[in-house]
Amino acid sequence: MTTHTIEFPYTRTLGPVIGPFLTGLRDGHVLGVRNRDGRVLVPPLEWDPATGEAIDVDFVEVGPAGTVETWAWVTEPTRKHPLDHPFAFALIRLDGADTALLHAVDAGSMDRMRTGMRVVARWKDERAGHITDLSFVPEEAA
């Protein structure tokens, strides 16, 4: 069996939306942005996905807890994954948000994961303004 690795190494400059989002993560806050119809998008976007129009920057703090909408279990994480032990990737609708954030849930075992479960952010002690500054755990384990 041949193993292939596909990578997309690139860098991106931070702008007026992603910059504050990552700064918020560094400071222990999750930010969304309110679009013109009042919906809060997380992660924040520069363009409304429904209309394609630019979004006026109106940041809103959300979470830190939320509800799992759907999930997939990662049995054998690779060095590129956010955790070094089995975990779930889940779509999490954070409290106060109208869209879901794709992120890691450290549930301990696949048997503990379920759609509809409540999760809460677990922040790293030392944060750098990166999406891996946090992961999520079941609310009862927080």
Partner chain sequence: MTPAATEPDDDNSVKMMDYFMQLEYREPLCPVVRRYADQLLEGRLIGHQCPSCGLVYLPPRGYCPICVVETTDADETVLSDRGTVTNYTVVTPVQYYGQHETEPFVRASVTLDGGNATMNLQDLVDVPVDEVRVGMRVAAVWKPKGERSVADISNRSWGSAEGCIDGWRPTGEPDAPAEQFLGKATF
Given for the second form:
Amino acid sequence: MTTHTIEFPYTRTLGPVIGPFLTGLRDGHVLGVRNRDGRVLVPPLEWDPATGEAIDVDFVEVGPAGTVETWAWVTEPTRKHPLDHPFAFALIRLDGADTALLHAVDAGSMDRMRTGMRVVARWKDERAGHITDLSFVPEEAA
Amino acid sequence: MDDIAIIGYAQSPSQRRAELTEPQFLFPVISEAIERANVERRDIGFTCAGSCDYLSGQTFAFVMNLEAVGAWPPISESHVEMDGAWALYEAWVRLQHGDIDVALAFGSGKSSPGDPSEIYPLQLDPYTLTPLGADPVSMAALQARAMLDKGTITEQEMAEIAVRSRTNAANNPYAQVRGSGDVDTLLREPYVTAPLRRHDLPPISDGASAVVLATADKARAVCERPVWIRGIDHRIEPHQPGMRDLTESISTRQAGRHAGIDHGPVEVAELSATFSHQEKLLREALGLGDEVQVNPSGGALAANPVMAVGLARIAEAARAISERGVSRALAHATSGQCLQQNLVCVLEGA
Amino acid sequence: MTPAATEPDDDNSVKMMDYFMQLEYREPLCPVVRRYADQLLEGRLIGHQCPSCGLVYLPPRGYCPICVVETTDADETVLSDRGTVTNYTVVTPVQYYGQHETEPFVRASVTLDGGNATMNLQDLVDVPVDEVRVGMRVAAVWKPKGERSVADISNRSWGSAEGCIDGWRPTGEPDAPAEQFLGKATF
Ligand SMILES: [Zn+2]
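Could you drop in the structure for the form predicted in complex with its partner chain? We only have the form predicted on its own so far.
Up next: the whole complex, starting with the chain shown before.
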């Protein structure tokens, strides 16, 4: 067996929508953006995926709690996952949002997960402006 | 659009871990496809390949794959960082120009050296999805749960799909996972990523496929039974999984309509349902009834050579027509997570 | 132009994001490269000579991409470990991530004696950068037998003799005429 590793240290510019979104995460709040129909998209996007229209940047604070729309129980996390113990990936519709955000729910065990459950953001103490500055926990545990 | 025909096709056996390199196992596949097409290598006016450098673990790995084609003196070629089915689409478009009459499309991938759960998150939004390590099994599990919650599938049906795939694969020399296990036994297995069990997942596969296309006149001249491409189309949905309805495949429905599947009865459908529940979703999107034979090859659950598996569906559908007397078949290929992008190709005999 | 007074000057918002991409790959050496590696450990360079056009590939690939024919053990040929520099470049390293060299260095193509087999991206030893030239006669500097390693040999032709040959040292013979090498491609 031969082994080799490839590494690319990427540094990306963020632009006028993802920049404020990640700045918000660093500062402890989640921002969505309102499209022309008034629907709130989270994560915020520069273009409306339904119409392709540019979105006039109009940020709306959403969450920090929300409802699980669907979930998957990860028994063996990979080293790239946000949590190092079993957790749920979930699509979470944050309060005030019209779309769902993919994130991790630290529920402890699969028995505590169900579709429609309420979850709330749990913030890291040290935040860098990164999607992993937060994860979610069941609301009753918060 | 001018009629274009499939005049040759070939596949490699899918293997869990190929000992040969990607160009090495591509080599005989391309040679066989050209031989079966009854044309010479120099007759090929355009070549298009589908492969993924992240899978190969080397930038510009696709250039090495051209060594299996013969690119000297220089040839006219192109590459898609997608399944070979999209390479076929590009070759089909290229043939519409009418200045060349033969084109080659191929797809290849060696998944075994890397870890798919670490590689595929790199195809996602780099700000909000890649850093979560959103792997394909977890994403597919979100989709399966949404279908289970909606009542459009059961875990029992998912296991039945897996068993049928394995049973069908028993007769497919290129397949990797073949018939064993009954539904009850499979349902007693633990979850890998709930609600998905091992049988709901595709195998990790190394493999390649190739298809030779020709314009109508050329096809009639060199081929006894050309397989005609009556329609081909591909459509894509929003990237963020939380901005789509994961329980439907609108893009597949659109692609199917634009490819003209309802212009006649479909006898065989080869679907790139990489996860068991996706077969039901695709059947529904394409309006396939119980009379349609779905994945007689075993499909992607029996062999999943990424970047070749969609083109292999087209090759299998063509084989059903040219070797088994089927008169009309469709093939489906997919790209992205949770069936984000879908291609439908309708094939007919005489 | 300076920003308007009402705009916050650099406002401490997040404008960039780092992502460190790292992937690991494990694969067996394919049979022709495994045989090549075994022979390197024995101090022999082997290649495959195309039965159709005669070009020699080192390491062997199992085919000739020019003729599109497969090559096998029957096409194996043992090559000389002496040759001629037929091309070279001087790399002045920029300190990007992963670049460990700090001083200008040479990467040379060495065409081996007795045929057309060429090893590319080779290190030259004991020769100043500004004395390298096309036509220079060189010989392989083998590591002692017990110290050879083929850990860096891969299916991708990276490090084609690294771990077994330290580089190529000038032999002191008169140069071969450069004209016969210039303007030719090597594979
Ligand atoms: Zn040759």
